[in-house]
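Presented below, as structure tokens, is a lone chain in the form predicted alone.
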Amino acid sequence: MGAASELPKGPGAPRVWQSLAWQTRPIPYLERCRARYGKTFTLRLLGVDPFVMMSRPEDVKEVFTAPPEVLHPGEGASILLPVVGPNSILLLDEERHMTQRKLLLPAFHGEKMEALRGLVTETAESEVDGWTTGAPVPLHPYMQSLTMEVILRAVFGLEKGERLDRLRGLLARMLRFGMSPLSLIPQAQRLGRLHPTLADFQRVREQTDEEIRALIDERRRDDRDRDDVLSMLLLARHEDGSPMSDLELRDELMTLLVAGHETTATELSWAFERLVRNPASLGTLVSEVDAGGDEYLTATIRETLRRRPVLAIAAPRRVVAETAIGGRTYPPGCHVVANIYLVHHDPDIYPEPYAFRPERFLENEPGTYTWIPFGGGRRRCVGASFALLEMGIVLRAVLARMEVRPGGDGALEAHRRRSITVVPGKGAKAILTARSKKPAPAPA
């Protein structure tokens, strides 16, 4: 790679110092970095290349238009190979990546997530119901436990019954491995069955596998008609015909577990976090829900992606052939990286930054370069748009059937880090109560 002088300037301390913030404080450190070196900053982190945080929009856009062959994704996120396989198309890159992702995109359009409307209301309703209520809990083990079930019905078609009981403990048993700060060290994991958490983890993997691939062979052999996204997948063809083989099946079902539980699950720990801190909001929404409305909750969603993004960045794209970004050329051997909170905390962007406030989404549409919550261009998450029905409808079951209310001191839940995730320091405290009113349905 180029001198460091090639890339924009950023803090001096040495990998491990700046490893320690970036894993420990990333958002407080985001802010500083900012704050002294502008909105394009290097960080050099241990173990990989160079990252170029980047938040200027125009410069966003450039990353995310930039041609496939240019700038590689895929090797970005390849921390997360021991757990979604080789053949995830959050690996891939180029035209291997292209052809997945047609294979997916139609599981995920608009019709087929209508279709499952009525299974993800059914499963958020019937956990909901089972919540305890009265005393302060922690809201992010309830939502982690909902957005899995809802996973093994939607996506993987499991009916209630002991395989789904089996997967759901498998996979979770998986996640923990993948939130672990182990597994994002590329030298630890190549450490295999030496060290006993690894070990642990691929005698786990070894038997989820198992269980997925009986439940492929016998997906394949049902002739029901069904809207799950198992089965939709089974339905796709390459170019040439075929199907996707069982591997491609697994690597993607892990992808969509991995993209799709924790990530909506913390996603809506933070919706409850600002809303119980800012009582307006919170009022205005149950009434509408109340009212069977949907405005107010659909820019409620999208406010709280912008202000508390469970990622901070979009995934980094390692640069494998020159290329110019913002007036400035980028050699081989770093990678820019979009920051999603940092654009998202732009005052020149969004007045008032640090304000939760939907109303400025009744006001304005999200814009493609300045919202981006699921990262943008050809690597936007094929899943958006079932997170954001999700969303809706577990808002909705939960502020129907209970009062919410802040369950601790009433001070701000500081960020922490939870693998790539940043989640709620103390896990999204409130106090639920059983609302007696009955709302008037959702519309259809």
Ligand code: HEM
The other form holds:
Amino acid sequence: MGAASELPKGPGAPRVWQSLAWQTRPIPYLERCRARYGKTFTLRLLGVDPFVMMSRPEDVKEVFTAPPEVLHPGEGASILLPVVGPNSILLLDEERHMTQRKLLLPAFHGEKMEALRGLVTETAESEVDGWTTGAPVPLHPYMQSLTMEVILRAVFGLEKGERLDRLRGLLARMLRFGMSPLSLIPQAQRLGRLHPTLADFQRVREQTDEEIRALIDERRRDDRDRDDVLSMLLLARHEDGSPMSDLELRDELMTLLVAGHETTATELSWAFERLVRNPASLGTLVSEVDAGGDEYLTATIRETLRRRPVLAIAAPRRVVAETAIGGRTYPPGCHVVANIYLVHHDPDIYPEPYAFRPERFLENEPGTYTWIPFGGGRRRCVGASFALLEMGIVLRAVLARMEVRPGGDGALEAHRRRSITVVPGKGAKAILTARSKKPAPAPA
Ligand code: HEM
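Can you give me the structure for the form predicted together with ligand HEM, which would complement the form predicted alone we have just seen?
Whole complex next, starting from this chain.
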């Protein structure tokens, strides 16, 4: 009997059909599969070993805590290699992965993040002040430009000026290639001029690398005290005491941009898409912001990440040595996948899972294996506390300045896939009106 036939049941449709459904309508497809096959099922997609979708918290725990030599999440991200480079934490497994993780993690500790609060607040407020008021606008592009600015200033440590302007333009172009990995495959270029060519990509990458090299060089010579992530990485040391090389620094900076920019922008867009359709929650949140509190704000962010996780699944872990999960043995040649969306919409875990109700997180703290928007275990999102800090600051900056109303007919915005993220179908359309009342300051 072949390995594939031992996997949990799943749709029997041809791979091409399953891939199409997964790419174009991921959320309804997941719901349909769960209704038919239960909490664990297998999808067979084109060009990859089967994905076993898991959504029982006890199985998710086993996936997240399995030994590193048994499951390899890094291999699946190899499509990003041209953008993030071979040293990227996203692509590595086992020892090499842990080495990069140990170098990155201290820069993202809670107290280091707090030191960035002022910079992120200043960036967010100045962006929001430039937004159009009085007419329906999609918020997603605003959020993309805001989170890009935050990364350039708080992660790359750039100050306003020519280098920031040049890198902003170059990185936006690099990301466009990253969002369309098809553009990096030579065969796809022959299909026409829809995708930029590989030569274009290489030119942009060379210019970007040059700018980043110059930035690193300059910063190695700068002995001022700084709070940005690059400064922390320049102080990081390998176990043998050696600093990170220029190439390692370049690859991890690109990784942080790729992993942290679109995800946070999308999640912020969903926060507003949800809030304008839940006026009672919006009202409670605005009152709290005006009073300078943050309890309901934290609960709203947690509920947004539960109800609309920007990544429907954690990084698929490729089984490289036989392993047992949930009482079943998985052979090499398949992936085990913690299904974030299905865990978050399991009525056994969250009563009325489709209701947007921040209150549920006033009553209960999120559980390690039942609230998993940032994945878990040794691959858990490095930037989780950065993303949570940024989301809080942006929500506060917007709500303190603007009244926010639905921008369309008020109907739900459908999920739309954009590369690997799931975004609001109309870009979170809203009408913003400037508020006159000055709110109370944020808590210290
Ligand atoms: C709301 C925003 C964000 C969400 C929802 C999110 C979600 C995730 C998820 C689901 C993973 C995979 C975890 C796993 O497979 O177990 C991940 C990995 C990662 N994220 Fe985030 N992320 C966000 C923002 C950020 C930010 C702001 C940064 C950095 C500036 C960042 C950096 C990373 C990195 C470096 C990894 C790879 C970790 C590893 O492989 O060891 N993310 N993120």
